[in-house]
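The form predicted on its own is given below as one chain in structure tokens.
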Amino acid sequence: MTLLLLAKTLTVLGVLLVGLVPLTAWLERRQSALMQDRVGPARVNVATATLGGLLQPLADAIARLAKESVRPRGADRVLHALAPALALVPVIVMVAVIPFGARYTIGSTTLSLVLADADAGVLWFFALSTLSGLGFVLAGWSSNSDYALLGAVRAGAQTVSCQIAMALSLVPMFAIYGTLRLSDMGLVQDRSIGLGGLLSNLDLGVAAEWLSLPAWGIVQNPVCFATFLLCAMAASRQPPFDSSSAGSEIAGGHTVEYSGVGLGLFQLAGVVQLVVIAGIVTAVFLGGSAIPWLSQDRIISAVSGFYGEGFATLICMGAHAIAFLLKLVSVIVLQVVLRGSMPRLRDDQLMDWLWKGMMPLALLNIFATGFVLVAVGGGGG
């Protein structure tokens, strides 16, 4: 079990740091360039081929490592050095609760594509997200700079506001699924739901099942999907919710006194947060690793007749992992499009939007969802 956990950890970290993070950094710059009618990254070549700028994230990483890290006079030596790691490490640890697949049984062995299948995986995400925000606050406070301190104050207020609204936005999904475990949420969504009573009055035979909808969270409660995605993006302190580091107002905010590796770690934390948010959204609202209209049992039973149940389970595992990654990349692209489409909010506008907009909407959605669940006798998966 120790070797299996080590192999899973190295695989997840490899997929994250070698695959998803560079791809996300490239997507962010490339998509923004397309939306703004610019060329985008196209300077890093292999011989005469630019490869569409795919090597630009590698060049950026090398540039950060090569630059000098300067600590301003009067800054707190320990906290100034610790803050970038405190911002990055919790975000990477969040990946442990993201289920890249379901649970699979091969003989007497049960496998799951999640590092830490915690009973309250969503709460793990909230706790680590708050801890990561503390790194941004410490960065500004320890820099002995007015701009950095102002950015830290904004980051602290934004973190508290976003966490409350984000947590409230997910409460209806807890009631619908009856669990806080992300892997169990994926299992609940690995089915289809009929289109009300319409199909029961039509003699469609087998076609009736294919005309049903996948039981994804976005289908059952689209308001939850919209509120959580926007609040999570705001919690990541990325555009258009980057008032704590607005270059035009406070010259970079909490990171104004960072350079070299320290600044690179903060930037890496921002990219990893995009991936983590996409993973949580995929697990809670997009069926996780489930393939629409093809449940795990159906896939295994269809393939096992040709290759045996064990090999069919492995094929199902691979198909689920690919499906999860495709959904995850789609949510990343959606975030990048939203970031490039919306103007930056002022700090007061952001607070008003969170406290007077998102929070009342989330509370109203909780009452509405509870009323519907009581009326239809649903909930709990």
Contents of the next structure:
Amino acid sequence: MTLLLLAKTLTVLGVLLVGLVPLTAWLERRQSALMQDRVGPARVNVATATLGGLLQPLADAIARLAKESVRPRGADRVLHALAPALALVPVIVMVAVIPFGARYTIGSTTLSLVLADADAGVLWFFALSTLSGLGFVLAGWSSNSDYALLGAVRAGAQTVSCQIAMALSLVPMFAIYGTLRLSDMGLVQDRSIGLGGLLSNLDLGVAAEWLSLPAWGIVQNPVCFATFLLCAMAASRQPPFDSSSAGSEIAGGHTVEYSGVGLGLFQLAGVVQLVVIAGIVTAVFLGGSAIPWLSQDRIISAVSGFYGEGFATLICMGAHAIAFLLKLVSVIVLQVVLRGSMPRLRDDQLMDWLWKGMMPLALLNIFATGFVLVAVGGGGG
Amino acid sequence: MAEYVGVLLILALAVALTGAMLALNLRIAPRRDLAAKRDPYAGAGGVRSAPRRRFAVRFYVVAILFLVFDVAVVFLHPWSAVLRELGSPGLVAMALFIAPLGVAYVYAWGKGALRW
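In place of the form predicted on its own, the structure of the form predicted together with the partner chain is requested.
Next comes the full complex, and the chain you just saw is listed first.
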């Protein structure tokens, strides 16, 4: 049991650090370059093969590790050194609650593709994202620099404001699913909603079964999807919500006094955050690991005719993991599209948008969804 | 509590990994100390001021508002998970609970606490 858990942990960390992080860092640079009509990373190569810039993240990592970390005069020695670690460690720990698959039973053992199947999975995400935000605040505070201090207080205000909007924005989904456990949300979404209405009067035969929508969160409550994705992006201070580190305004803000490995850890934290947000959005809104119109029972019963049930379950597990990763990467692409297509919000615009826009909207959505749920007494939102 | 063992495990590995990166940097990065290099960045003009100065009070106001609203949000989470079982009495109860908060929100807005 312990050995299995250790193997799972190492697999998840491996998938994250060797697979998703370089891929995301590359997407961030290459896709932004395409959107801005630039070439993007094109120098780093192995025997003249640049692989479209795919080697750039590796080169960047080596450069950060090998460069001097300068501490400015008057900076708090301990806090300045610890802040990057405080920013990075919580975002890595967040990965523990992301369900990369559903729950499977082979013989007498039950397997799940999630490291910590916590009943308060989403709360972990909220708590740890605030903790990571504190790392950024401390970084700016401890640097003894004007720009860094400005970045720190902006990041602090943004972190706490986003926390409320983000926590409110997901409540309708908890009400619809009746759970806070991320893996259970995946199971609930692994079915289809009939379109009903006129269609049910037509004699469609077999086709009727396919004329349905997957019961994904984004189908049941699209407003919730939009508010949560935007609030989560704002909470992770990525563009266009990056007034706390605005390069062209306050020269990098909270991280202006960081170089070498400290800067590298902050950048790594930013990339992991993108992955984690994509993971949570996939689990809550895009059906988790579910494949549309092909529920887990259906896949297993179809395949077990040929290979037996144990092997069919394994095939289903693999298909689910691939489906989850594909959805996750597409949410990362969506985030890069959003950050590439909107101008940066000024810090006062950002606070206005959060307090007067997102928060009332999220609260309204809670009671509208709650009303529909109670009135219908089950069914979709 | 067994499900949290995975969290502890990944926490230990994340700390070890971060520590390893910091240690590796200490080991292989060059260290050439120059007085100018340790100056905090102060823009192209190089005008320095005292960074540990006072800053706008609005940041404190946001912190206070956060405390007020976040505590209420915490109550919404367990409520939402069982809303289906609670039915309409649950919905009305939560609306009554949130209503004073709505008053506080309107008051804060009217007082200009949300204006930046």
